[in-house]
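Heads up, the chain below is alone and in the form predicted on its own; it's given as structure tokens.
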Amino acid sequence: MSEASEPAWTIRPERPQDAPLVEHLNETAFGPGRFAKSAYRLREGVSQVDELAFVAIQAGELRGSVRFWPIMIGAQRALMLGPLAVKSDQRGRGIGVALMERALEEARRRGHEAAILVGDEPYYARVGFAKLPSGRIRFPGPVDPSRVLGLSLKPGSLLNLSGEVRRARLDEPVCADSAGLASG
């Protein structure tokens, strides 16, 4: 069987038994320093949006994953994309873009209005993300404003987003009132 005729990856919803593999992939892709980043700190004590978590599988192996988290921007609910991770030897095959397209399609179907992320615009522009005006949304920690990107899942929804980015819901009482999210 030639390389071109090998079966491609399959994208499916993340299952509970995938979680350890996804965590290992994220650890390998981003290292321990990821926990200090503002985007990761917004996930502390909050559950991911399970219906928007997808994995790419090929030949029974995890090739990549994407997750989304609920956030608030000012008084508006939104989604934060990430982490998006693809095994290093699988990069450049379109897996990351395919994962995002599938998850964003589901987010639209479920009525979500907007998504943001912190990342490289040339890559994320492939699925429609664009740089947000500097200062319109503020993270509770250091973030390079040129890397803050947004996507309207419903026409015009980004026009209303402004303010402080914070957790949308807290699943663990220890994180009440954004404990541990000091500015600066």
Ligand SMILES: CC(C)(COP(=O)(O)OP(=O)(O)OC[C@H]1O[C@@H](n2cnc3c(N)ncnc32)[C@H](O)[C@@H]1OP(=O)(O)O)[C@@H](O)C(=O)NCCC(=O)NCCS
Contents of the next structure:
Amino acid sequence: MSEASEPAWTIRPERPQDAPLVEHLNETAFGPGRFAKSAYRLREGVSQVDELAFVAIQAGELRGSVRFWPIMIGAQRALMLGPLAVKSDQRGRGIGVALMERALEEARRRGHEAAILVGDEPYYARVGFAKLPSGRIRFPGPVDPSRVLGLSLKPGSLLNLSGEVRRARLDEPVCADSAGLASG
Ligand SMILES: CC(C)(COP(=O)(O)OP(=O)(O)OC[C@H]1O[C@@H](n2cnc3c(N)ncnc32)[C@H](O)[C@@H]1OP(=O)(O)O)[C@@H](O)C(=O)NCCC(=O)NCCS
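Since the structure above is the form predicted on its own, I would like to see how the form predicted in complex with this ligand looks, so please show that one next.
Let us now look at the entire complex, which starts with that chain.
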């Protein structure tokens, strides 16, 4: 089949049976080092926001995935975008941006106010993320401040965000050295 006649990828909500494939994709895209990242620590012991998890599928195959985690920034609820991953042989086709656009549209529809992430500004600016002023929000571990990005899902909501980034809740027990992240 020529590339032009291949069915295009589609984006749909992640289903429970997708989870092992999504985890494998994330493992391949980020490697074992992902567990040491500050952003990962905020996900540890917390369930993802199920209704904002989307996958890109083509011919029954997983091509990409985006997930979000619930967080608190100071006293405010927010979303943390990630992981976002696209299969290495499928990159540059617009799948990453399309996954984020779909998920962010759903987040707005559900009344979420703001999303943050740690990543490359030139890429995430494509869906509206911008650098947050240095020092406004503090992560529980080392993070390059120039990679801390935010997006208002409701006009002006980023203006109110400041303080420490913590888990929104704890769904499962985690090891003692990171348990403090959920406090407050
Ligand atoms: C980052 C990633 C999700 C992008 O997915 P994708 O489907 O290739 O992205 P899209 O096709 O929507 O966009 C591709 C465009 O973004 C650009 N781009 C990709 N990664 C970029 C980055 N880190 N910084 C700046 N631009 C980037 C590409 O050069 C391309 O530009 P073009 O449209 O001008 O050709 C994918 O490369 C990936 O899975 N990488 C490994 C995991 C990862 O790093 N995730 C992000 C963690 S912060």
